[in-house]
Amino acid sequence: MRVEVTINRERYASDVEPRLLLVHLIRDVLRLTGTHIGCDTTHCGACTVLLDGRPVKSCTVFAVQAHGRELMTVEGLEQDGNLHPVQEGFMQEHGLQCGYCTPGMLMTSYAFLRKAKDPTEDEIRLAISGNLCRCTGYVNIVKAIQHAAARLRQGGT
């Protein structure tokens, strides 16, 4: 089947098997390897991408379901050589350790902060509850998102 998608403002087209998962289209076919594959069961969230602005776990979405739609992956966060405030927050607050969950955490955080300008710690923890980190214990991840929220309120993009 022919699948045409826009990823990070760039159009892609590919012929794929109907049962190909979106994460495999992104990583294996289009070679955008920032999105990670963790559990293949939606539990870990390492594969989170934005589909029409909403976070989805790309390990349980068929590539054909994305036909004609817009995706954003972790590669789309940096703009013109500048890190997005969410990326800055994870770097400044040491919100990652091994980094495996980081792409999914970044995409979930990005989508969350588009709606929540001044989130509480509890709101942040609820927002990232579908993304698992087995290394950091979440304290620094929450700090990173708070850091990003503050930067965005100051006019960061």
The other form holds:
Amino acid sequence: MRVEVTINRERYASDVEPRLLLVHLIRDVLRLTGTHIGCDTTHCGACTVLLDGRPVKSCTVFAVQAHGRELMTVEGLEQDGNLHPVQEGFMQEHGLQCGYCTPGMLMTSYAFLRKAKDPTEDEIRLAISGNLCRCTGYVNIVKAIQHAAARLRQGGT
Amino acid sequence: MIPAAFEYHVPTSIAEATALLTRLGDDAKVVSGGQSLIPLMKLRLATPRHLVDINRIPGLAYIRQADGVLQIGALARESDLEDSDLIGTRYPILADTSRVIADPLVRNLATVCGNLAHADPANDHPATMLALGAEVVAAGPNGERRIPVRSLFTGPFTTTLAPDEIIVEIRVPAPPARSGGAYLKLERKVGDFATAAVAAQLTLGPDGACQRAGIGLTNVGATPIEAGRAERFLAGKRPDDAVIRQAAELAAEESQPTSDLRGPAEYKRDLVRVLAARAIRRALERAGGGR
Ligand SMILES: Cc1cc2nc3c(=O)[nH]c(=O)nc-3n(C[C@H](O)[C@H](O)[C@H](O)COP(=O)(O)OP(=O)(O)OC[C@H]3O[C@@H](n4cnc5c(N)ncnc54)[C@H](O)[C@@H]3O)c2cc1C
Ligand code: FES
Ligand code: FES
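Target state, the form predicted in complex with its partner chain; input state, the form predicted alone:
Let's see the whole complex now, leading with the same chain.
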């Protein structure tokens, strides 16, 4: 079946089997390999992308369901060579170790910070509760998101 | 994990969707949020030959109150409930429930109607809908019928819905003044299904006695359980400490837990007792205007 999607403001079209999962369209067909597959069972959130602005687990959506819709992946965060404040936060606060969960963490944080301008630590922890990290213990991830929130309040984009 | 091959159908109206389901028969499955069905398909525990995706049917994503009834459309997501002011202010028991289902990413897709249709005894919304006395509107090839949630579940993953019926709406009678409800769940970790959970919805009369009580139990039986004896015991009584304790005891007796990875049956039954008392107390606070 024909699938046409907009990813990070670019249009892509491909012919796929209905059973192709969205994460495989993104990684294997369109070669945007920033999005990761961790558990493949809807638990870890490594595969998180934005579907019409909402973070979802792309291992649990069929590619055909995204037809005509707008997607954003981790590749879409950087603009003109400038890191997005959430990326900068993860770098400054060292919000990662192996980095495997990081693309999903970034996408969830990005969507969360569009709604929550001055979140508490508890709110941040709840927001990322669908994204598992096996390395960091989350402390620096929380700091990274707080850093990004502060930057965004000062007028970052 | 790659699901078995299937044919994909994208109807744009309810009539088209039910006609497809009638034509395709047992080989077809509805997909709404996909957050229960797609994992099952990836594990090949489900291998439908046809998927009927209802996500392109316009006008089903509503949460609204009209004519004294809260109406939740088939494409209202769990996260829409969390974001809704109407739910937050008038139906805190529903806000409680959405908030503890899976995780925020799953909730962005999972639908409330799908949560009932899936009929997993571990799902959280059925107990709450039992406590609220809700009904579902099922659309089929011959039009619509209403099914009280009380008579929807027949066993694990089975309902009284026909294979070509779609839940298009959940209807909750708006609670009168001096009503309150709460949903309390114990889970082993964030995003897990309940070890046990209890929904309580109460309405107080002018004399402070309980006019109506609804109590639903999650994951302590083959289906969600309505704790009818506890409900009848509460009705007409002033809910003081002794009455609450007795009602919680009855709810625990009505639970039918089995031992599994989440714990032994006796532990779960005791958990129902503790959670029921807490849920009733929180419901009473809210009925009195508290949060
Ligand atoms: C990691 C994880 C954790 C979870 N934890 C919880 C939890 O703690 N508590 C909880 O309650 N749920 C939990 N869920 C389940 C989740 O909430 C489901 O998405 C939900 O129960 C089903 O809704 P859905 O819209 O995704 O349904 P789908 O997956 O689309 O469908 C599920 C079933 O219902 C049928 N169906 C769907 N919609 C309709 C309809 N409108 N009419 C008729 N039939 C329909 C489908 O044919 C299918 O058989 C979890 C899921 C995951 C992946
Ligand atoms: S790979 Fe999708 S949730 Fe883990
Ligand atoms: S940094 Fe390794 S999993 Fe999170």
